[in-house]
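Only one chain is shown below, in structure tokens, and it's the form predicted on its own.
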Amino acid sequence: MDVLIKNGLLVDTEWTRHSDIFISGSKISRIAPSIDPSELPASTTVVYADGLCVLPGIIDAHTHYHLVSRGTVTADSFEEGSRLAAYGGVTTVVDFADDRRPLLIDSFHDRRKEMAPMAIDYALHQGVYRYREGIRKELESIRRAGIGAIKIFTTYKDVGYLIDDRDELKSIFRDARDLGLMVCVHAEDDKIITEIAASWKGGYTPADHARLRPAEAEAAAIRYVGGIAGELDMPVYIVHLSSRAGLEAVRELRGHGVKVIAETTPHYLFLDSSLLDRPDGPLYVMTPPLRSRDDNKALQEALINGEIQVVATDHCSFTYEQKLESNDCRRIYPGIPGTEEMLPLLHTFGISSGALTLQQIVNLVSTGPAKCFGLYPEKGSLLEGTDADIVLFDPAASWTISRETTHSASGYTAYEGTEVTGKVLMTYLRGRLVMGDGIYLGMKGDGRFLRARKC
């Protein structure tokens, strides 16, 4: 299919300009100030984008669709995740393969098969939860298969996610560096959390979850893995940065020359721990926990200052009913939906603060993650010859986020009642319209696995 998008304001990290953009098949074929439809094939569909912004497809670089956890599965399947993503302008997600099989390559292939129903494109990070002999060969095999990053945890020893021997962890870091794999870290110090739990005399309400996993644990873990990365002269990627203390640890490491890439999420930017005190507090339980308004403010300032490179969502949605099954933070299913809400929330913040441009937002949610994970320039750009992942975005549209206006199978949104400015009107995946004028047009199985280049 050929599509001509006329009169839109093209916004990417290179420049902002009024131009026409011609899509031929799955690629961006031509960009010019004005393209005459009469010069194009007669079958070309012309879309007039007057007053709209034309963005590269959004990338949610941290999702957990169809995650099997605690004897159940998250609410949004790969089909449902594709649907809600398209409504949010997201054309690519980066999900995770757990370290469940004897060999990493088998875990990777299992997850790829599970993700076959995706209607948008996807990449994968490979979890690495234990050191073993021959780990380098396993990492080589997943790198050849198209994995660009691994994920490690500094907590959850009780469920087998923690590699607690520093020498073993350093060896994995070194192998990842040599193979061109990014190391992503869920940073919470297990020793601090375990010691707090052992001496805890309080309750286990949703609000107690934030006290049991304090910001100091995040900061300590960031310093720990940052120290290893610094010794090996390699970058490290911190997922879902949640606190001022964690941010200060990132700043300290950077001050010593360590290359730290920081990701945060909309919920750590805009939601705070007071929500945990509400009767529906379980809806807002995730790990790390929500922090204070001071932490929100610190992360917002860091976002404006360019200290945070990626905004993703950590989309992990359980149903409204599942979330409210227990008020005990040890038993509440952790995680919230968020993929669909990300772009309008950031755009609204940019407008209200006056300090974050749409161009900067595109870098945070599209170009930045594409470059971090070896997907650029096919993804995260508006360049001739690249995939025609394109979003038509109305920057002036005002609407209210609610369970009625969003599409997660969880049946709720953590941003209920939030008034936002900016709405996705059309989403193209490789030249094909997957959402337009509120109608989902995605096709099961149309999503492609993206092989990562060197990050």
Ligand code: URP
Given for the second form:
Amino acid sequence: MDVLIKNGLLVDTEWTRHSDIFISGSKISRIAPSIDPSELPASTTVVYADGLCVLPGIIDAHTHYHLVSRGTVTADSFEEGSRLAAYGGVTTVVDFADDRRPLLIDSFHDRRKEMAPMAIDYALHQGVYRYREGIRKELESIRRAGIGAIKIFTTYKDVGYLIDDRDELKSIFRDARDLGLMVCVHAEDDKIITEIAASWKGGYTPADHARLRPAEAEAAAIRYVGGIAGELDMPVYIVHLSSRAGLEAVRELRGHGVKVIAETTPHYLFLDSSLLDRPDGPLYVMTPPLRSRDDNKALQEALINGEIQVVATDHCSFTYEQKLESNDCRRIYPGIPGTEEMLPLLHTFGISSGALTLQQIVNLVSTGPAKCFGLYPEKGSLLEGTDADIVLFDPAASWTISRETTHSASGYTAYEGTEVTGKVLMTYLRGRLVMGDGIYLGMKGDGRFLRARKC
Ligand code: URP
Ligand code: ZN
Ligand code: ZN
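Can I get the form predicted together with this ligand as well, since the one above is the form predicted on its own?
After this comes the whole thing, all chains and molecules, with the earlier chain placed first.
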């Protein structure tokens, strides 16, 4: 079906203008100040978007849908994840394949098969948890299969995620550079965390989770991986930057010419560790932990100043009941939902701060991640000839985020009661409406795996 969206304000990263946009099949066919419906095929649906913004489909570049972890599985599997994403204007997610099998390519294929029920498009990062003989060939094969980025951890030694040896890690970085793979890092220094834990005299409440994994651990790990990237003259992508100290480390590295790409999440921007003191504190436990108001402010300023390239959510949802099973931070399932709330939260912050335009927001949640992960311009743009992933967004609509107005199977939102301005009214995936006027129309299995170009 062809669709003409008339009279909207189109917002791309490069420009904002009042234009009509004609979608033919799955592609954006034409953008012009005024397109006459009578010139188009008679079957064309005309959508009047007066007063609305027309955005490229949002990309959540950091999700864990259906994550099997700690003997359970997260609440939002691929169908639930696709559904809540469509409500949030998200048409693409970049999820993550664990390094589970002897060969990376097998881990990748397993995850790709698992993700077949997705109703929106998806790309994958491949986790790499250990160095092995012949790893370059393995990286070559996942690159050929469409992986654009690998993900490494500087912590979680206890569960086997940490590559401890610097030379081995550097060798993986070098191979990734040569093959055009982005290296993404969950940056927390395991040694600092282990030492604190070893001499810990405190308790294990949700608030203690933040004391056991301080911001200094993040900063140290960023300096460490930034040092390796600097020696190899390659970029490094820091996922879920959470603290002022981490940001200072990023600034320091950039000052030395290191190409650091920084991603943060809505929760590190807008939520702080005081939530962990509440009786329902476990709901707000994730890793890295929530920090102080001062850390929120530092990241907000960095966002405004253009020091952060991507906002993504680290959506990793457990049910309300699962989260509250234990008050012991060593047992609380870590992670929160967030994909659906991202755009309205950022838009509200943009308006209230008066310092972040919708064009900048589009860059942070669509164009930026598309460019980082080799998906641009097919994704992340409003260019003619590219995928018609389109969001109709009402910038004036006020509403309250709550468990009733959001769609995660977790049964809760970390932003309960937050009043926001800006609402997604319609989400098109490759020209097909997947959410319109509050009704989900996504189709199981309709999502496509996106092969990354060079990142
Ligand atoms: O607590 C979190 N963030 N869980 C998801 C896995 C990760 O480390 O990003
Ligand atoms: Zn992480
Ligand atoms: Zn994550």
